[in-house]
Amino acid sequence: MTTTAITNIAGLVTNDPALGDGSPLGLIENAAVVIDGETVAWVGPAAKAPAADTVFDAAGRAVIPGFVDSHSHLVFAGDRTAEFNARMSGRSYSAGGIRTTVAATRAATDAELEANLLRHLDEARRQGTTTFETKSGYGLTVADEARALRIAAAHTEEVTYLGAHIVSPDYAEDPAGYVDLVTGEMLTACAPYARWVDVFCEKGAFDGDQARAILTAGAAAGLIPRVHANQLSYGPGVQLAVELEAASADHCTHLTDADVDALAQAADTTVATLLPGAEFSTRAQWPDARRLIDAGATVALSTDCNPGSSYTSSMPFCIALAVRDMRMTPDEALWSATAGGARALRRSDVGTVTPGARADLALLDAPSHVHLAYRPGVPLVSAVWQRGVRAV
């Protein structure tokens, strides 16, 4: 099998602080990694690199572990830009508005679909995203959730089944027959394509009874909970999400006191994961990461990449708001967005740069991580491996 040897490394980001500075991020200055086939073979200073077939030369560039999105929406068709355009205008955000995709979703064909899902990786993976995670739910049918899912699985290990994104047209006046369909036959059709299984529990979607129902169905059919929880008002998501040892609590925007007490207590199990590109693009209050990670809760930062309320696949743009808006600091941020994603994906194979791990790496065009924060908006990935090899 080839081996790859990056050297000339300014600084390493392996997150794994027995490799490093003893620092979360576990940094290694003037370093080197070794790629075996899929893997990491080794890390260390570069002095001390083994021999390798071949040799690449970061020219005194960071390099940090792939980026791993946990929580993103890309199998869709269509935009909604008026929605936006209205909302920027004055309009407030709500959940209804997740119709007008389901619409344009379900007129859309297979092909389309799929085409639609590769062009939003490509882009995540050009600006240093190796793991997502993506979810159904803008079909809202046995058929259109059960298709989704089915392209989402041809490109991820990391399904989400989302039968339970808003109540849907159809059942209108039958929100309990609505949730019945999503805990019977559309779960049967969906959970052979899904790892998970995920509600929005929120005012204009699902209440806490409903939730609880759609959660425990899912994971009597061997699905793990994940919760849309506490987006946009305060609401039971976080502590069921709790309860039912959810891996993650996904939004977390309003938080009471208990709420971030039973994140705090259960850091190993349920990952609080906060989504700023939401509040950037509906103008909404900001999570506030420094009162969870104070607490001692687990904290991931992820796109929601969706055509709706966070129409973005950027990592470093969740990074610098996430520093700038949300009161992380700029090694807080890059761990939530790493290590953190896998932590909600309950993945310990990606998110780090250590031996064994998979070969998942982001060269920056700077000799720092802190870039990813200090210079926004500016692309900074200049190349990325994934499982091993160059991607771009």
Contents of the next structure:
There are 2 protein chains.
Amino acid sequence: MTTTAITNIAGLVTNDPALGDGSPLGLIENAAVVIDGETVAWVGPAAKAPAADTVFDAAGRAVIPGFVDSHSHLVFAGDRTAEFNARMSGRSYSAGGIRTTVAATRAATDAELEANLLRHLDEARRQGTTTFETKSGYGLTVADEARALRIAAAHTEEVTYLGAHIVSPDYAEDPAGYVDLVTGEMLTACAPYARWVDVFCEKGAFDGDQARAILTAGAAAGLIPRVHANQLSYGPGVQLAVELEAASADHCTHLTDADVDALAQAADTTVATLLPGAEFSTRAQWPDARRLIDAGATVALSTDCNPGSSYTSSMPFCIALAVRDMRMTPDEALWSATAGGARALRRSDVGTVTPGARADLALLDAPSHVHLAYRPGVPLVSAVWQRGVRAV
Amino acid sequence: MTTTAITNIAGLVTNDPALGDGSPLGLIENAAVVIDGETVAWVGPAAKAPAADTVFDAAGRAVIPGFVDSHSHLVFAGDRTAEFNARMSGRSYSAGGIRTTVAATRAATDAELEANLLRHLDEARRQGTTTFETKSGYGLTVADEARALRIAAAHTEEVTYLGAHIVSPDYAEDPAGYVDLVTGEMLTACAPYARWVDVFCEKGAFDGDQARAILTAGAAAGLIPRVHANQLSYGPGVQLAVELEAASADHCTHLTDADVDALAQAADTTVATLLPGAEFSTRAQWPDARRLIDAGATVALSTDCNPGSSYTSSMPFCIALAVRDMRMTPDEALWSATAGGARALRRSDVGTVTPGARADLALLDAPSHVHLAYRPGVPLVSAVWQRGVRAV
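Taking the form predicted on its own as the starting point, write out the structure of the form predicted in complex with another copy of the chain.
Whole complex next, starting from this chain.
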């Protein structure tokens, strides 16, 4: 295998406290990274870097682990620009929100869905994302959910079965019947393609008992739970996630003290995944990241990329919001967008730049990772390596 | 001269109400633009486009006028990452704010300042900015202010003399003496390079009487006034800008009813230029764009790009903030970032896509300009023409 040395890195974030300055970011100044095949082979001071087959001069810029976007909804078709425009312009809009996307997704061909997914993945990669999770949830029939997951599984290892996104409009008069479908025939059809099972636990979607049934059935089929929890209102989602040892409770916008305590106690098991793009695009209140971190919870940042409530694929944008509006420090936000996302996906091979880790790296057109918050909106990612291969 | 036709434009923003749908944006669907040399020669439905020497297929994407960024501070050296990091992390920081930049700028060579300017201009251009204003204000000596303007004037027509950014540290005990310098020897040295004169009218910088003296002296030397007004607190800046027929009152964060009325009455003369990047990066309150627009004021959007309080060069980011946090509609925000900026610079040749206008255009990787707010943080600008030449 050929080796590549990335040298002359002004600031390297390793996320390995054993390396560098001893902080959670494991920051090394004047650093180098040597990649061997798909893997990081060596990390340390540039002056001590071993020889490599090829050399890339970072020219005094920063290198970070590729972003781990642990929450997105990218298997969809259709467009909701008019709905967004009306909402932000204070005009009423009669069309059907998520149902618009469900109808368009069902009507799309496999090729259309895959092309749309690939377009968004390429866009995310250009912004530094090297690992992403994505979900079903716009099909809501056995066949449409299964094909969404099949298409997703061709492009990522992190596939989530979200038949329980909303109660299918086809079951508007029989939500219990839809839960039976989601925990029965639909689960059987979907489980082979998925690693995770998820549910939108919220008033108007699925209540605590329904969510428990869905997650428990998914777990029995070999899927690991994650939960859309406490986004729009207080509710049982976070407590359920912790009780069922879900990998993450996502959104966490409306939390009681007991919810925060539960997430802190479960810091090694259940990650609080915050999705500030959703609050930005719906003008909602911000999750209180400071409170969660200070209590000891493990926090991840993710885009929630979807055409309705958070149509951003930009992890740098989420970092800038997290710092400005959720009171995370620039260091915490970077960690949560990389190592935090890896924790939320229970992955130890990504989210760090340490020997043995997958060689997923982003080069910033800036001397420090702090610039991701200091320079909001500016496209700073200038090169990306994915599994050791230059992808951007 | 060669002609280029840009065809198959899903949504073309012209900012010419006489074209298209009759709205202020003059939106045309299924449009084409023909460029002849540096100028727009024809605009209309794609089906009626005249023949051209070369054809660019927009493939169903949107085209907008290039952004007109009417307020930036790009002649500087040095870095304030540590200060930003401390501020956002809730840590105290003892270094000197703007004085840090003044010291670094004075110490820089001409070549260093020019390289830094060009790097930021290139970065802005990749994000769709085709016209920009920039200022002095980090030199604060006769020689350093004049060289800042000389360097700026080599790269833009819109150069602003801001010797009155703060009272120079060299005159800490003699602010009146500094005003004498700014209105005397420094003005004489700077006026040949500048079109505009500006002052930071604010507690701790220059009061109303000082600001009036500086702007009046600048006007007598042939410069047109613009004012940093009402950013950090209520004050006389906006009223002074209107009274002196300044081209713009910039920031407008703290406005009385009388200030709003004055800007509405002066809508044809003095533009209210809002700079949400500054409020974002300092966690300050948002300017009330809705109140200004509803009163009848003319509103521009700009980046305020500078290393201390708003280190973004991204007009798309400012649009997303304007919609989310300042309650502008996506249409209003787009207008303010293009035609509004042109009004703030008293330019009729930019900010529109209409026959005779300068051929400054941005192609978005999206079907509609609304996506600039709908898809926050995502780098959507995929091609830029400046004076008819493909620049990105």
